[in-house]
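So this first bit is one chain, no partners, the form predicted on its own, shown in structure tokens.
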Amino acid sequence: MHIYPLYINGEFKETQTSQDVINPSSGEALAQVSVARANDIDLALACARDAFDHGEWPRLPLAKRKEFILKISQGILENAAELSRLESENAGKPIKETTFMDVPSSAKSFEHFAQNLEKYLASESLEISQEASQAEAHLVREPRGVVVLIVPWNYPLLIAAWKMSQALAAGNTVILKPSSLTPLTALALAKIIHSAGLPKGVVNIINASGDTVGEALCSDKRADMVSFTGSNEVGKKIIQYSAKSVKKLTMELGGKSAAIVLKDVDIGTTVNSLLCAVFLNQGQMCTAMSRIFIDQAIYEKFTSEFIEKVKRIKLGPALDFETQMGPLISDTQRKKVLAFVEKARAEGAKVLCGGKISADPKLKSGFFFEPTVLTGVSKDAQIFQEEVFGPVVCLAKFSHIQEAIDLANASNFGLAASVWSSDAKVSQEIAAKINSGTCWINTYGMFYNEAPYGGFKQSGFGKELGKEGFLEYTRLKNIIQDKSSDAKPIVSYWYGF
């Protein structure tokens, strides 16, 4: 069985300890991966720190830095078939998704931030004139230093690409820690980065459980920033760890996203769109529209068509191009999803379809769960308030728009939402009242490298993507020069000597 090594200081390193990586479609071991120990973490921090403080990467001409990052983008495209296969096998994502979405989008992230780093890093000068003095403030964007990137298991390659492309383009050195459930494409990316010829220590990729290395990485003063995407529970621990050495954080901590469907929609188009918004990637998405509020005038028709199409979703192994929904990431996650559904039943919810482990004998070895639709869910119910991270959606009707807005906002999360209506003005008015960092109108899941993404409330803080996301990975320096006409700054007169 192939063993994937760590990547530290420009070298591939096998360790004495390794772990099996499981294929969720079959429940069988797919590969083995080296597991980082305390000395490996220390080495990665030391090398990243040295590469930033004394190495060439932060000091390279921007055009040269751009060339390196474009090589990574090209390397992803050249290895696209292998990366797609690996991502599907390791994460259970249908091969159609990894082939046409995840892998090309990862390459595009590196390309975009390479092509725009000079624009995003442009300095700014401010002329300041006050009564007795004049000055010029020169605002300069600098890299933060050593950035720890912690990536979840639901989009292992794409979220790694988002974070790393921005961090590197800004001039930082990085330590990437993928989820120990899905480390394979991150470690395959190490080979692409190595081939691109980046200086030693600029990129370090390690594998270990978060419980093992989380505190060591996030509390260490050699790290200047932590960019984390994952659960709210783990995010709170990272905030505590990072407080020990006071560092910059960006946190994307999940969601309980809502869709509002008005009565003027094309029902067929909206149903098809919301199937994707709920069941893409088996519902294992922070932005999954897991609560759908439908105008009572079309509720029965919408629900009937929605259920009919949910029942036609084809479950299957991730590598089958006919598969529309693959397995959940693990048996542990499947048990968690099942527990949510059973609790919802106990609290009075009605299961309209699904709600159980697939009975298909061909799928018995994998971690499959049927796409599930619930109704009759109270806004105080656990499944209404908490993130399931599985193929489960709650449908409810509303009688007036403000009721729908109130229901959408009745959550501790504020990551994303969507509004479905043929009335552009009304859609914009609703979007303005929804408490979420992203609100799509008549679409879902449109992430653009040019536009920022990030949540409100318990969904975290900071942005990814766009100029705003890029600048999270920089620090702003203000260089002030006195420009008094007589070359004597007013401060020189203070004591009158």
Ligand code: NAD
Given for the second form:
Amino acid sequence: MHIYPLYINGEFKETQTSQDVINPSSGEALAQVSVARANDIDLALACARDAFDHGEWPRLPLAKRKEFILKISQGILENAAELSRLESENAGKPIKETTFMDVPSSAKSFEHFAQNLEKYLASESLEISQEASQAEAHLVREPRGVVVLIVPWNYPLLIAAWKMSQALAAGNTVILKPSSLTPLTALALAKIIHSAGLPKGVVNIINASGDTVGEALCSDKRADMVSFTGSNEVGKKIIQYSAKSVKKLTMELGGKSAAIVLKDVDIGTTVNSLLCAVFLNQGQMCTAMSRIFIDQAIYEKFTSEFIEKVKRIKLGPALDFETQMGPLISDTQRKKVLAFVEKARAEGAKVLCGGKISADPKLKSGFFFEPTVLTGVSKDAQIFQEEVFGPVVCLAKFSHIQEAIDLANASNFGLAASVWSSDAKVSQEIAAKINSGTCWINTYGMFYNEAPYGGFKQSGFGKELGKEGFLEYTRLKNIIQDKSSDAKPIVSYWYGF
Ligand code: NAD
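Having gone through the form predicted on its own, I am curious about the other one (the form predicted in complex with nicotinamide-adenine-dinucleotide (NAD)); can you provide its structure?
Okay, now the whole complex, with that chain kicking things off.
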């Protein structure tokens, strides 16, 4: 079986230990991947540090840096079919999703940040209003240094591409740690980056379980920033590790997003849209609209159409183009989802459909779980409050808009929400009262390289994408220069000599 090596300091490195990577559609081993040990982490940190402090990357003319990053984008497009297959096999994402979303969007991120880096990095001069001052403040955007990128298994290539395209375009050197469940596309990206000819040590890609290497990576003073996407629980650990050496953090954590459906919607279209908002990627989306609040005037009609369509969702192996829902990432994740449903039942919820492991004999060796719809869930129930990260949604009715807003906001998370209505003004008024970093109106899951994305409350802090997300990967230096024409700066008068 093919062993994927790590990528450190421009070299592919097989280590003494390797792990199996599982195909969740079949439950079988798909590949073997080298596992990084403490000495590999130390090497990656040392090389990324050296490449930043002494290498050419942060000091390259911006046009040259742009050229390198565009080559990565091009490399992804040239290898798109292979990357899509690999991502589907490894993460269980239906091939239609990886082919039309994950892989082209990854290439697009590198392209966008390459094309815009000069604009985003433009320095600025400030006018100083203080009387008699001859000073001029010049604000300069610099890269932060060595950035550790830690990504989850639900969008392994895309989230890595978001982070890496921004970090590299800003002039940083990086260490990418994918989830050890889904390291294959990150390691395939290493080959593309190598072919693009980036200087040694600028990009390092390692594989290891977070528990074993997380502290070493995130507490080390050679790393200037950690950009993390993952669970709330791990995010809190990383905040603690990083406190040891004080560094910049961005935290994209979990969610418990809500959709509010008003009575003036076209029911068929809204049901179709919300199926996508709940069940895409088997519901393993941080922004999954896992709570849907529906105006009581249309609740019955909406619910029966929703259930009827959920039952038609076609489960199947990720590599089949007909598949609409693949397997969950692992048996452990499936057990977790099942436990959530069982607890919800015990707390009084009614299961309208699904709620169990797929009985299809053709799917029995993979980690399949039926799309599940619940009602009768109270605000205090575990499933209302905690992230399931699987194909499970709770439906509830509301009688007035403020009640729907209060229900949507009754969560410790604040990642995303959506409003569905044909009244643009009312939708915008609701969006203004929603306590989440993103609020979609009559759409879902639209992420744009131009527009920042990130959560409030326990969903974390910092942004990804857009100018604001890009600037997280920079530090702002203020250079203040006295420009007095007589070459006698104002400070020289203080002691009167
Ligand atoms: P996870 O937190 O278990 O793992 C994420 C990454 O952290 C993995 O690479 C993992 O190896 C690493 N890790 C684990 N323990 C670590 C430690 N002690 N120190 C350092 N790194 C460690 O998350 P997951 O199960 O891979 O992904 C699902 C979670 O990610 C969900 O909670 C989901 O909401 C969240 N997520 C959030 C966003 C967002 O944009 N807000 C996007 C996608 C996923």
